[in-house]
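Take a look at this single chain, the form predicted on its own, given in structure tokens.
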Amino acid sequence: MSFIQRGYLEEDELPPKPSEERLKKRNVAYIECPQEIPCSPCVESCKYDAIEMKNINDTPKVDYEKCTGCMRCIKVCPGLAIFMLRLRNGRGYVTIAYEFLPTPKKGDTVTLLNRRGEVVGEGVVTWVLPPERNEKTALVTVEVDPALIYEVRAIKVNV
């Protein structure tokens, strides 16, 4: 069964991961975009040539050493397929695009969900770019167990 039929990626379908050393330096873009469709805003937005595609229908590849974690790519991805990852002081941080209401606030505790929509834990919101400042899509950074940075792909606001 393919990701299109399942609706989510399995571990063996994910792109290569950045090194732990790289994750400790600063944010890095991690793109989970497996579908070969004509879409390239992430490539066009990157001022550092850290994202490349062989052609408009190819899937984007990130050069983790060139990526500065500037977040331009996550702001423009129409598929919400880009995540910013970081390890700092023994904690993990995942930034996701969030299009639901209510928009969480810094300090909120949220439910963490994996690619299948299953609960994997709780996290604390550490940063929010409100939707009115990013084409109606909020960006939310959550602090998580570092072992979960490749698992957490959505959040549920606890109201």
The other form holds:
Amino acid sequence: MSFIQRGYLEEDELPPKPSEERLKKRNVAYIECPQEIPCSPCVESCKYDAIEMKNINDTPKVDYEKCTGCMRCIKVCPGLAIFMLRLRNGRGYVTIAYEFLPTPKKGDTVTLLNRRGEVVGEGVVTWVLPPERNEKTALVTVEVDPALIYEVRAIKVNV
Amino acid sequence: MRLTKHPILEFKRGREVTIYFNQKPIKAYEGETVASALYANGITTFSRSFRFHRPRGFFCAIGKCSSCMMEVDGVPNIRVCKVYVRDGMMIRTQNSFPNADKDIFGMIDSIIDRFYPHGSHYKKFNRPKALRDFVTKQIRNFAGIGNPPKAVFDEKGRYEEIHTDIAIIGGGPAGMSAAIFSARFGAKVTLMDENPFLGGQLVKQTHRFFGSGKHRAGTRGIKIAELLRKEVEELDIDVRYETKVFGIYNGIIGAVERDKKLLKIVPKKIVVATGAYERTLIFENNDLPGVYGAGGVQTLMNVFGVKPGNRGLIVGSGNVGLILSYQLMQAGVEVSAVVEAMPRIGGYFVHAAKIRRLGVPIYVSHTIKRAIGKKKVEGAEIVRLENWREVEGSEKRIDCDFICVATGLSPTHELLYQAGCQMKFVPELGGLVPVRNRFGETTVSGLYVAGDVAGIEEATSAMMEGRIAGLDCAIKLGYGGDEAVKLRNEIVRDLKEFREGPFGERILAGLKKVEVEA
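Now the other one: the form predicted together with the partner chain, given that the block above is the form predicted on its own.
Every component of the complex follows; first up is the chain already shown.
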């Protein structure tokens, strides 16, 4: 079974992980886009030349040292395959593109889901880019257990 | 059933009007089709089938399947997915007594096979002649579609002759791109579409597009439709809405505008960009109301803001099926599962991941066995496949109230055939497609194709094909000079690069069979 049969990535299929020092410095883009598809907005949006792609059908590879965490790529990714990761003061932060209603607010507690859609815990929203600021795609940062930054990939807003 | 809030879309509804469904008044809004207004009021059975009186609803919602026919203002067999509501409109279900919901002839369906297997009436009741005449009359009485029109057509017919450089049939992504890129260089363009709006199927694509930024990747389909529409308006393009082309005769196009005016269009070049229609799939009860084409549900939900149901099963995991699943969830509709007959997900992994992480199961090597329900879908049964054969005992009941068939599209090739283009059946491109060169010119000189009608792909490549065809027409007519040639060749290169990945392999294999030297 590979990711294309399951619809999610297993641990051994994940792209290389940024170092812990890098994660502690500032946000870093983590792109889970393992399949060769004709798509390149992330590369075109990056002002720091941090994403490498040989041609439009290549998979993106991030140079974590060049990435500044500016979030340009996560804003345009049509596959919603980019996540911003961060470690700070012993807590983990994951930023997710969110296109559902209602948009969560800062301070809300949301249910955290992994790649398989299983509940892995609860997290607090620490930052929101409202949907009207990004062509209707909101960005939501949740504070999570630092061990979960490679697990949490979706949120469910509790209404 | 009407959506009021949506994360991506805003629904601007027109004035409230009243239409009459089997004489019962129901509320509707100007700008929506009869089919969506009925649906918003919970009416799913539009008529009964013409022989066995099985319930019928809509399937495609874009005027291709003819499953949604009803009697409108006394005229039978009108596709209600293409008719817009008007105050006081009289809608009636047809082929039923007293109405399609409770049709007493519906019992034919449940008993006929027991006594008279399909086709047996050709052999039975033949002698004596008097019996044959009597039975034939009775059979004809409850078979057939609709009653003769009660209203008499009293409009005066009108006629117009149009001379133009390039006539473009179809105002979707390919047609609009062809129009824009040829008009930019000064060609006189007439653009025709059967809908009262331009955009084709882009108007329901709420997701951001793939591809490169140069070709509008990262932008939502609905936004691309708007951008193209604006550009068409800014250029001096003659747009004919609600215009149905019925034939191309020696390079002259015959069409009807708004059901009233006959058009004779005499162009120097023609671009056919008529798109595609959805295929259905064979399984038990696949004709029940509640079994829809994926695009039909998108139209209902994203164009008219009406929910198709509460819980859907998606058959097919190509990009259409995956994107639709995500769009259903955005509209607040549950998706019970996605089934895929192939042993792997057909569409882009990232689209699958988007719904998988929200908990939607994707069953590969599974297919739908039957739809469950009497008058509409009340559930479904899926089954596991091994080497494309059903595994006995692996059936599973899925709880759902509608089923979306997203198993592929076929090119709307009829006009090309009629015009005399050499056609080939190419499975990789979705069916019958014309032989053409790399600029889209078919074997009929001056007749071009672009978009899904040339082979099923997707909107980004359709736009590129449209640009190429439009530019080539303009170049051949002497517009644009070197600049246009340079631009055309550049887009041909981009398109080639676009198709170079694993997802383009199939397309390239198909193109090999139909592309000839320019």
